[in-house]
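The chain below stands alone, shown as structure tokens; this is the form predicted on its own.
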Amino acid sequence: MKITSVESFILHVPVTGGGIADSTHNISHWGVVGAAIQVEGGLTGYGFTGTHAYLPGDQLITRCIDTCLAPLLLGQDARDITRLWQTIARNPALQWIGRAGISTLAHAAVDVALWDLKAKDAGQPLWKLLGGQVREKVRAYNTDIGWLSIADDALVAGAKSAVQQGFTGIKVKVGSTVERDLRRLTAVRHAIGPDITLAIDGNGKWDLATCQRFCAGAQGLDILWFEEPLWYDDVKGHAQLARSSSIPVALGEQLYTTDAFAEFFAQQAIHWVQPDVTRMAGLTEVLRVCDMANAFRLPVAPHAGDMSQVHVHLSYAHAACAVLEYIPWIQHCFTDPALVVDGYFRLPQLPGAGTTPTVDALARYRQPVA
């Protein structure tokens, strides 16, 4: 399993309907910015990571990529999962140009190509690799449906569809006015019932005040987490937010590293752990996040499980995880996609991490690599 390549790739693929909003965010494609790591014999995997489709950043992701990783990690063994992790995370010139951001993107690439080697190697899905099934089921909550970009009457007409499809969760996006998304939660939850998970997400852009005025008016709502109130990196906030109302806190998929994560679960700051491998320097320290939070007793929530691919392995193989995001974008640019039947992901089939994009997708939506 010697490297004998690594090379980066970008593709662009465009959003539901040509573009969306949240809170902070307004996009109308969705960055797939990778690595293919090829070893004697020719056997290549596949790892991203997921942008706004910024070609100028993502071409520093690649650059990184290329300049930066690719030469740790010629002629070593692909099977060094961990070895090579430590090698690119602890390396001290990279140390010194940033732990988190590009570099942590980057990373994450690499290290996602890695696990998708190595499962194909073994001639196994990831998930059977990771130790094996551990749930019968993991069940999706619909995301796409509830953009703060969305009408109100399409949100709930929206809301229905996803129902009647048989998800048995939705996420809907808040941070307008707090009267507003009030307004939209409570028709919401009239038209999907009491038996549907409501979950929310401000994508950070609240203070606390105002997270606590929300919160107070949306008591009766009955809400599964309320996702990045505040600011990313705002550990006191958080944990003020979660002392002062019943709505349990969500967070993660802006956090890099299992410090930042560790320190939200010393000050009480989170109920439910949202770590993403696209951005967390990739599975291997996605999975020392999941133990940590197996350890404290938190349910996992991996960020967006089809945009990733990797997630759905993870969380059929992970104790801690309990229920996974669906936002369709990309799951067609694979070769076994990350799809939702009957409001349920299907177990992945094929060796690997579900990470090969289709020949189609790479020659659809290709950009150049600086």
Ligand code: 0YR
Given for the second form:
Amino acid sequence: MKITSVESFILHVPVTGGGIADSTHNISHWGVVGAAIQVEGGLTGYGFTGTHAYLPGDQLITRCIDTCLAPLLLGQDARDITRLWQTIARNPALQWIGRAGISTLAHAAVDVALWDLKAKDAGQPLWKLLGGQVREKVRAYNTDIGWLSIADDALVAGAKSAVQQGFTGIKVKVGSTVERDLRRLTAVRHAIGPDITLAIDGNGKWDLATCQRFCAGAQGLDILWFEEPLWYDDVKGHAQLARSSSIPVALGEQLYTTDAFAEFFAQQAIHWVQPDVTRMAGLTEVLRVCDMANAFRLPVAPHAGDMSQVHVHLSYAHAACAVLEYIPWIQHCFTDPALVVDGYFRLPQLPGAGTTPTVDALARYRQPVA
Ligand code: 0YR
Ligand code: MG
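Mind pulling up the form predicted in complex with the named molecule next to the form predicted on its own we just looked at?
Let's see the whole complex now, leading with the same chain.
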């Protein structure tokens, strides 16, 4: 499986309702920034990272793929996934300019493309290649009803309608004011009843004192987890919050390395583990985090199911995975989309990682790589 070409691409796909906001971001499009890797014989693997569709930034990632990573891959055997991961992640020149950041996002796209190739070559969906189905169903929780930009009435209506559609879990964004967020969550909990799981996501906005005040007020709401309550890299802050509140702490969507997760594990600063193959250096690195979570007896809830596609395969095949996020913005862009039926992710069917874009998506959403 000799690699004959590596080509980058950028897609900008509109999000729900023309635009959404969480506590820290306000976006209209999702960026699918990726690589198509072809091998002798013509088989092509696809992988991508996710961005907020900031074109100059996206073009730094594609330039990294084309000029830094492609030369390390051309002529190599695509089946040597771990060796190639090491070649890129431990390349002396590359690691000097970024052990995290653009280089990792570019690496994510490439690593996933190699997994896609390996599964296609085997004629199997990735979950099969990862060792097979360890659970019958992967439960989805709906984040798309819970944006901070959604007005109170619409939030409650959306939560109810998600439950009617079969979702057994939802997530609501917080990080405006403690009073407003508690009011919204109380209304939502009342509307959905006690049996639906309710998680919240602060996207790193508040400081420790605000989080503690919020958690004291949220005691009766049966919150499944408080996600990214504090700044993403703040290990000791999350450890303090985890000790001082009974609401479990979730995080990981903004962590780039296994080392970063290891520090949160060691300091008991995390309860729910949320790695992302589009943020870390691909599935190769996320598998290490999932294994580590397993050893610490912590559940994994990978970030954004349909927005990585790969997380659906991972969640079917890895023992540590418990539940998976649903944000349907880009699912229509793939040939084997990560669909949710009656609140559960459909088992992927086609050979590969589910990352092959449709011809239509490539034509409709494509942006210039430079
Ligand atoms: C929008 N999911 C998240 C989106 C979402 C973010 O910035 O990227 O809210 O990915 O936190 O858990
Ligand atoms: Mg989040």
